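Form predicted alone, single chain, as structure tokens, below.
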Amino acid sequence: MADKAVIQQRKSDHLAICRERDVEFHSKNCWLEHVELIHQALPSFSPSEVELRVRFLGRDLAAPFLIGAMTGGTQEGGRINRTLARVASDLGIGLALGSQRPMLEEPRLKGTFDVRAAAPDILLLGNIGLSQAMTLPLKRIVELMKSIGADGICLHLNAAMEMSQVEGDEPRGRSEGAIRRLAAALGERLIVKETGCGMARETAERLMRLGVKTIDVAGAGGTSWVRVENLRRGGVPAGRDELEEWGIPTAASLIELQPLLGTERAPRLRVIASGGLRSGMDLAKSIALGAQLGSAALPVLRVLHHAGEKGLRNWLAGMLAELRCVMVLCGCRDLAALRRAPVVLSGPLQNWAEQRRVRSRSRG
């Protein structure tokens, strides 16, 4: 096992760097600006009549949004998680926790992830890395999820980040067995999640063959975790600077997975959109590209740090209010209608769709 103090210090470093340093992609963004929703100039309903409710893993959400995974394993992280849980409960949205790896090395840190007392009814997701899942007994991973009352667990894929981390675990093959066992044991409660490098159709198809039913694309365009690790080490290793911009943009990742979704009545794959989402407009575009939920972490952390709990609640409420307005202007009364709404792609995203031969989806 890794040194306990090293892991806790890394979590503290991640929080500090993400709050205050330039950690987002520079030359690449999420490409949602290349998605246009079609304006319908004769509205037939008001924003208050828009239906945002969605059911996910047995929980009813008031809106299709999940506060993304960011922290845990330190006392500061625990305070942040409890605050985020209260905000999520107030707004009726979900919360994903940061990696529970610290709990494996130090069981007393469970309290930094245990937020059920603050938010008994929210959608709550645990988190573990693929490297740990490949070495842990299946029973231990299930216990990690159940011990904090989580509704599901995110299995995060972070090869680029690990290879950039001084104390990281290098990628290994033979991961399929671990994923297949988790999928068989957890079913829909397993979410496979990237960490800022996006998801290709080929990878998603491999995951589906292993039994995975939900994928968080976590595309390029938001936080670059390679950049975060380079900032931690104090500089970019020779010959590795371009890895900070590595990955498939979020909108392109959603396009990649469209042929795999199935239909609204018979879904084959559920998708969570994350990686650079910053507004209600971004959330609306992500859903129009097929996502069930949208998620963001970095802006949530920064708003909480600079504006406090009330400021974060107001920011998130404003984002959801914008989503309602966009849906009115698209003529979409509910989320199913938004997923069927026509979109126009432009620029590099259009080129991507053409070169990858993605056909127009059918979500009837």
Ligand SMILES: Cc1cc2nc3c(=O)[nH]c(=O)nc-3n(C[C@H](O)[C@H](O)[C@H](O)COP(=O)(O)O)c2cc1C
Contents of the next structure:
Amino acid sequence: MADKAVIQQRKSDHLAICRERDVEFHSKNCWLEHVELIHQALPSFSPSEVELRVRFLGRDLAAPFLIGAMTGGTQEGGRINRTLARVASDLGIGLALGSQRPMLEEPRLKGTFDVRAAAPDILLLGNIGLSQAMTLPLKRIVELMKSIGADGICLHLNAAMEMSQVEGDEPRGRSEGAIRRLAAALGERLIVKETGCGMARETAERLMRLGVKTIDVAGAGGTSWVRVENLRRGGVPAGRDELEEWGIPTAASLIELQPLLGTERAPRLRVIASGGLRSGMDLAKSIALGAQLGSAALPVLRVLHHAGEKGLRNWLAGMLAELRCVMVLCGCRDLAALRRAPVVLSGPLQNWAEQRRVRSRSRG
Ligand SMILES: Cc1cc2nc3c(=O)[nH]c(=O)nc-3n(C[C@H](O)[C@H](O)[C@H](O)COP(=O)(O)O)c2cc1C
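Structure of the form predicted together with the ligand, please, following the form predicted alone?
Let us now look at the entire complex, which starts with that chain.
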């Protein structure tokens, strides 16, 4: 069993480094800047008439947004989680909690993830890493989710981060069995997510064959976890600086998964967009590329740190207001219409789509 103190220290380091240091990709953006929605100059409804409500895992969300998985396991993480839960509840959006590994090692840390009382109705997601999930009985993982009243659990994939972490787990084979068992037991309540390196179609197809129905692409262009780990160890190990920029940008990941989505009536795969989403415009573009929900982690942590709970509420409300305006300007009254809206891809994203043989949707 990993040293409890080491895990808690790592969680504290991650929060401090992400708040204060330059942890985002440098040479790569999330490529949503290469997606253009089409302006319709004759709006026929107002922002307040736009319908943003969406149902996800049996919960009604007021808007298609999820605060991304970040923390828990330390007293500070517990305080942040309770604040995030209040803000999510006020705005009617979802909240994904950070890895519950600390509470596996030390059960009294459950309190730092226990936010259901502060937010009885929100979409709430638990979290565990694949490396841990492979060593745990299925019952314990289901119990992790249930014990905090979560609606589902995110299984995070973080191979690049683990290989950069001093005390990280090397990737191993034989993860399929664990994922298949989890998918069979949890169905739609299992969400497989990356942590900033994105999702290729081949990986998504493998996951789907194992029974996975929802994927959060967590693409490249936002927080770089290899960079975070390098900052934690005090520098880039000799000859390994390229890995900090590794991954499939978020917009390219969404394009990769488009052929797997199925139809609105008969969905095959549900996709959450994250990794570098920073605005209502990014959220709108992600939905136009097929996502059900968008999610962000780093800006939420930073706005909370610098502007407090009220500031975070205002920032998120502003982002959703921008989404409404963009939808008015595209002539999309609801999310289903936005998902059908035509988009134009440019630059490297257009090249990516062509080379990976995905045709840009233009079904306007
Ligand atoms: C401080 C911090 C801690 C995180 N911890 C977790 C975690 O415990 N589990 C997880 O699945 N993802 C974790 N993430 C990754 C995010 O959920 C997200 O996938 C990634 O940061 C990309 O989104 P962003 O660019 O909006 O930050 C964390 C992110 C941040 C900023």
